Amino acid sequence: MKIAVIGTGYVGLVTAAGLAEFGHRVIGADKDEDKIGRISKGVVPIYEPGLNELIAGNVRKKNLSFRSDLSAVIGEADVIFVCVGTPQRPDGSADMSQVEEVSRLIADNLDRYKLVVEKSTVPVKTSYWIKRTIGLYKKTDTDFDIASNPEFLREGSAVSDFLQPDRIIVGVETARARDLLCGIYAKFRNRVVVTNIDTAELIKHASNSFLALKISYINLIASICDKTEANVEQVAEGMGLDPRIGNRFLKAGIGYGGSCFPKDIKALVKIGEDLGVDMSLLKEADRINFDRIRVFVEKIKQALWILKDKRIAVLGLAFKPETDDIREAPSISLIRGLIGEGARLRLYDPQAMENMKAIYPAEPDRLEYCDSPYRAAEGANALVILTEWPEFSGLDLGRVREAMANPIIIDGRNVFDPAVPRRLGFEYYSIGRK
């Protein structure tokens, strides 16, 4: 089959490269000509382990190409995956204008049967509007099908998630659409779950919101642990051994961020409220997550008392390791809070500094970007860890201590065993542990 993937953002690039790796002929398409030009030359606009190599390998095999002429690409394709953005509006709802734009473009170029597959994260009932839009604007009496195939890609491991999926959700209306989509994923037939489209659309929001709820729950427990002698990591271990709960997403810290959890939990709240469903459970989980930054700033104040003019080394800007993504990253709010208190910041992240500079440009003697964690630690009154990059857990703490003005670590991700830095003379503060 010849497959078009419309949209070359995070989901689109991984999807296009992954489908090409499965042996299909794939065209990644985007109306941004400059972006397509860069990708075609091997300049991938996002950092994701293994993605550059996957794209380059399939371009060499001629399974994968990139083009900006969307009309021509749509005309050539048998199956069209829609991977455009659905950004969040102020009320939590998704802005579906890009999806409608692509739907109308498909209608304009519908000259034979095609299967249109939602891959972007969309509200339940979106398929109805895509189908209606194509039906209203198509120029010929041509059949088409709509399907939903939500993505479950974790930033930092998206390539392996796509190539070795734990499940593939296929939401369809017809046997023809089912057979086409199942054929695309033929090597994973035992992992395919076939549903109607509404169910498939809802699974993605329901999954991410549940995981966000788990994170907020363990952070709530961490706050209790901070007020007692309990250890949140041992609490999480004891909980996770119960097979009904499991141990994943029970890692206490400064809260979730990124392009999915904050957006998807708000979107599901809006979807539910529009349908007259009480969504207070998810609203409270989101409030708890938002409050983690205030709690963490208070922990920094507990260590330093006054933050004005204190030098603070901030290690980790991306919302999680193995990505350069800072969308909704806790670091953004924390930096804003520390600057508001008059602190002088020295920032380091292995991948995300260029993205952060677009929000917080370097400012002489107030905000500096450093080329290593050791440089960031020089003269610092405290060192703050916001992202659990493996590089940080492997730091030479003796060297860090020598560089700092005051040996104080406030660890927002529980990177270290508390005994290790304390043995080297650090004051060490973490989340939910003494």
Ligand code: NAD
The other form holds:
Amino acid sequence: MKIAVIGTGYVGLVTAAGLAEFGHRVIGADKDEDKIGRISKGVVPIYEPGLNELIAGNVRKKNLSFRSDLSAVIGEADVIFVCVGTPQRPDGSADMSQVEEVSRLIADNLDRYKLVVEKSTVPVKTSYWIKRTIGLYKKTDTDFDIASNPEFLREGSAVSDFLQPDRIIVGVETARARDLLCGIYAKFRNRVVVTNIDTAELIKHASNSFLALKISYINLIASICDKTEANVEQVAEGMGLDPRIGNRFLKAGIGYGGSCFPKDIKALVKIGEDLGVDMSLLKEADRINFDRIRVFVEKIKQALWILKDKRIAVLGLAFKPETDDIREAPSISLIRGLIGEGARLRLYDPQAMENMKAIYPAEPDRLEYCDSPYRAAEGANALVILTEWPEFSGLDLGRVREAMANPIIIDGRNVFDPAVPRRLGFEYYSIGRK
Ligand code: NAD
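How about the form predicted together with this ligand, since we already have the form predicted on its own?
Entire complex below, previous chain first.
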């Protein structure tokens, strides 16, 4: 059996390499010829721990190759995983044009039975539209099936998430599709949950929106802690010990970002509203998240009063640690806010600086990219932390203090135990803790 994975972004690359690791013959395909050219030369275009090695190992074993001749790849494949982007449109709904484009290409090249698997995050009922599109445009009277197999990997731990999944959702409408897809994941038989397609599609949006809701909830509690003597970390710990609540995703901070939560919660709101369901619960969770940046800028102002011409070291640009991804990262709005106030910024991130330069190019004396956190701290009137990279919790704070003009830290991710920087003479502000 030959598997094609269409779209070699964060999900497609990991899916292609992961399926190859399970022993399947996989072709990763993308319309971006330049990207495919680089991957074929061994240059992986994203930073994801363990991915380079996984790809290189399977290319060597000849289980995995990368191509941009999409029609030929689809023609050769028995199973096609669709991993293209489903970005947000201005009204919050998911832009499904990449999925439609691939569906039409599959229709053009359908010469024998194929199973088309949606792996991208898609609105419930998308399979209906894929099926209709392939049915309308196919050139032969050939059978095909659609299945939904949403992906739950997290950037930063995507490889291990894919290779050791906690569940595999298989949404199908025929026994043939079920057997094929369950066969691909045979190794994880006891973790496979078989549902109908609508259910599988909804599980993904419902999961991401629930996690986003949990983050907004603890951030709301953090705002109460900020105005009282309560400590949000202890509140979260006390809550999380209840197994009905659990301790994950109860970390207060400057809010969620990335290419999934912000767009998926908005997409689910739009799906629900289009179906006549009152979605105000999720709308409010998203609004709370949006407001985190304003709350954090206020915190910085409480420490510095006037931001104009203040030199601020910004540590962390990626939306989370262990990735170079800055899509919808809180840092983007925060930097915009600080520039708007006239601050002079010195930025550092272990992996995401190149991506950020495309949004905010360096500007001498206004916005500079630094090659270490210590360089960023030089002459700074304050240091703000936006991503909880492990590198930051291990900083030599004595050295940071020496480099800075004023020893002030505003920590948006509660990286430090407050007692530690204070002992070294820092003014230290964090989220929901005194
Ligand atoms: P991405 O933007 O990194 O990658 C998408 C890829 O698809 C790009 O390489 C693009 O060139 C390619 N592409 C677009 N149109 C194409 C076409 N017509 N033919 C061939 N290739 C095409 O996106 P991503 O982060 O990998 O996400 C993909 C999907 O998976 C989205 O629906 C996303 O919501 C979902 N998802 C993402 C994550 C994540 O952590 N990034 C996790 C789970 C699910």
